[in-house]
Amino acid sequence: MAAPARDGWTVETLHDDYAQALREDRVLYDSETDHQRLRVFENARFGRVLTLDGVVQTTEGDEFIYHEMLSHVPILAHGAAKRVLIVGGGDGGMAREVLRHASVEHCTMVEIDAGVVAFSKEYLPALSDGAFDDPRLDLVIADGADFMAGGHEPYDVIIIDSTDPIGPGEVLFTDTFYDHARKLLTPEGILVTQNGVPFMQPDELRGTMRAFRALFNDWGCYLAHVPSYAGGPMALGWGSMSGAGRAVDPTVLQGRYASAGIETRYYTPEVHKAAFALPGYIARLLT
């Protein structure tokens, strides 16, 4: 939770021993929905932050890397994705990022609160800039948990764009979630999943991890670098049945890259293949 702000600004304390502050310069919007609290203040280096129960979800500033990493690595590296299911993700910035490839036929996101989606179209439309309003979105106000234990077609790439296990989004790092997501699955299909800052939550990925190891036969994660989560790279689960999308030589994905014709800010192919590269401190967390 962030202690309130002080001398305008807000400290988010998320960990026990350590926090970061942001200065607030102005409160957009403050309310409280069934499920938790959102705001969205103005920051001169971050541009408008979003927060829900005080801990910073996104920012205008760097939003693109989390974005474009959990997006286009798993759609390019499986090479033929059409039906790509997002969970979480109310503020729309991963399906607008999902939604830029063509090859895309259908994306369903599945939000558990309908308040978050409103509220990001109001004041932050930059994320999904125009998102909501592409014909290939299916938004599905629903728990994703609940969601993703239904029968429904199977999806080439899933992407778990959750909160923190904290609250509404500790169900969806349980093993029976990622079993049933494992069951969503395509052959070839790729899940994804965002698992913090390692180096401030070890056992975010440890858990995952250790679920993963058991669930998919080829399994682990990737790493980018966003400023707003502080503490050190953010670890990124893969899990897949298939070991071809993370073995897609570079030559293909820069092709795959080319043929999609998307413009990116942190995304490249290089990055693509690095970001695999795990210091040992991560690395033995998969141990």
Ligand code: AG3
The other form holds:
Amino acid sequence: MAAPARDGWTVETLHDDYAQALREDRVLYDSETDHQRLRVFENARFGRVLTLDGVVQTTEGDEFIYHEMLSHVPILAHGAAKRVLIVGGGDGGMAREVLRHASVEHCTMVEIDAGVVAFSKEYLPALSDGAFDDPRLDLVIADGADFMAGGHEPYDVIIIDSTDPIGPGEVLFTDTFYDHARKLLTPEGILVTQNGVPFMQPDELRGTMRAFRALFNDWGCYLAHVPSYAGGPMALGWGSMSGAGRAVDPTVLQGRYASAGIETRYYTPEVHKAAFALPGYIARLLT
Ligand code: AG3
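Right, and the form predicted together with the named molecule of this protein, after the form predicted on its own?
Starting with the chain above, the whole complex follows.
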């Protein structure tokens, strides 16, 4: 049964037994693209909120947490990432954070929905903050799964900035997709994924971790607290053929962070290391 509608509020449709509601102070956009229903409204606490098919994707207020943690953690753990691939991420927030690293020479972003990109530039310009004009960015409008299956020069970091595994995002959670991602990584390369909120969506993380165990030498997940992804911390998957990235020393991370010269609001080298500490109920989903 869907959560009851409330006038002037958006009630999220993601979970069966629990829903968050956000007041809509002003609806800025509401329309159907070829792939999904897109809405943007304004909320006093979160700023502009983007929903796809009734699920909160990002908000101006707390997007920094998710985007910083899915970009700086693998990039700084790698230490010399030159080529980065983003799958999804049409709002441009992930590309913005990736391109803050001067060491990144090339960033490919594969987004299935051209509508999300065009629309985000207009209604959520703070998200991309000029990233779409960066000459290092190569925007490809294609199905991420098809792109992955084709031959490409390998990447040092691959970031899956997906929706939940419902609708167009579903293929980004399959074993075949992860296997293709693995083959597209350099030997020290790192794959990171969006795996939902494990308290509410344990199977989403369990499924990805089962696939990672079979594919990667070093695998696991780390956590970030994003208020608008309600229901507990969000799990971010980690897969690599090399253990070097995850084992990196805190002092090394501090040095890399300092020389990258980027200012962050959630990420710190200490938070980076601590994010891999898993509460028991989440650790059990990995066994
Ligand atoms: N995509 C991740 C949305 C996941 C929402 N899931 C949830 N609340 N369990 C974000 C796209 C931002 N670039």
